[in-house]
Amino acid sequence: MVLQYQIPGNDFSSAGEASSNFKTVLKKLGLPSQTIRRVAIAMYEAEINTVIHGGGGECKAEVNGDRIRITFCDHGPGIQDVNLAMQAGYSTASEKIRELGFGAGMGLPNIQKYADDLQIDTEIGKGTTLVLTVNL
């Protein structure tokens, strides 16, 4: 099963809809609640990063045999320093974003914590593709 979602940039009223929708699908499939929780957290963090930093993008969520694979692609500015971005608390979010309650610098660290595999392909000025996998 493959589901596709459009993630609008800077639209906090719809931020989280894709991860919420996919969580509902996983529940209907009868997957274990702990697996659903891990997927929901990792996917939500990636979705919020796409909204805030990527200017929006696309998400493809797949349930394929023994794994769940979720791919986010954006056409944002790219990640300057992936190693730095992976450090808990590091954030490039603007003051406005922080005032909204986002930008604490836990997005990528939380994705890494809850996914079994995380791949980041980023190019400055071109965008970022994030692939997270949760094994079933």
The other form holds:
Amino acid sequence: MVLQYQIPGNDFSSAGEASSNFKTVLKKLGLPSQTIRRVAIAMYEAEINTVIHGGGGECKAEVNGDRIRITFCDHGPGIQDVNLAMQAGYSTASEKIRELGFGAGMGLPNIQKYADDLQIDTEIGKGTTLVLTVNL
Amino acid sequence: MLLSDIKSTLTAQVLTGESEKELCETEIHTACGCDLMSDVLAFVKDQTLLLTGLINSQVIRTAEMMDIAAVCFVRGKVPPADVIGLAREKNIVLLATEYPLYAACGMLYEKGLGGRSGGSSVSDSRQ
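What about the form predicted together with its partner chain, after the form predicted on its own?
Now the full complex is given, and it begins with the chain already shown.
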């Protein structure tokens, strides 16, 4: 099963709708609640990143026999230093985003924590593709 | 601790319209007081109450992703109608108290509602 979502850029109020929809789909599939929660949290963090850093983008969520793979692709500024971005507490988010409860530098570390695999392909000025996988 | 006990301890208002009977049927095992949603997303527990001073829609989205049963807004803050509507849609109970975050957490802790001690590990998250 493959689901595709458009992630609007800089529309903070609607951020999370794709993750919410996919979580509902996973519940209907009857997957274990712990697995659903791990997928939902990792996907939601990635969706928020796509909105606030990537300026929006596309998301593809796939359920195969033994894994769930979610791809976020944006055409934003790219990540300057991925190793630094993976460190808990490091953030380039604006003060406005921090006031909204995000930008604490926990997004990518949280995704890595909840996913079984995380791949990031980024190019300055071109954008970022993030692929997270959760094994079933 | 029952949600009805939390409501009375914090002299809280129920924003999502649940009856006392419904509140008596919701049991809360842990609580988390936080304004940083990314920190909340690192906190994995069932039957959790989130106490926060933030009132935007991402609080509800965070609660939804985490399977958080109820959210209590502190310092007399009340979220806009669309945020309350989203919580109703997702079956998340919303409370509002006049107490500030620190005092509200302390009052619940004193009544026996604990939080998570220490950080959550990768193995915790993958249980």
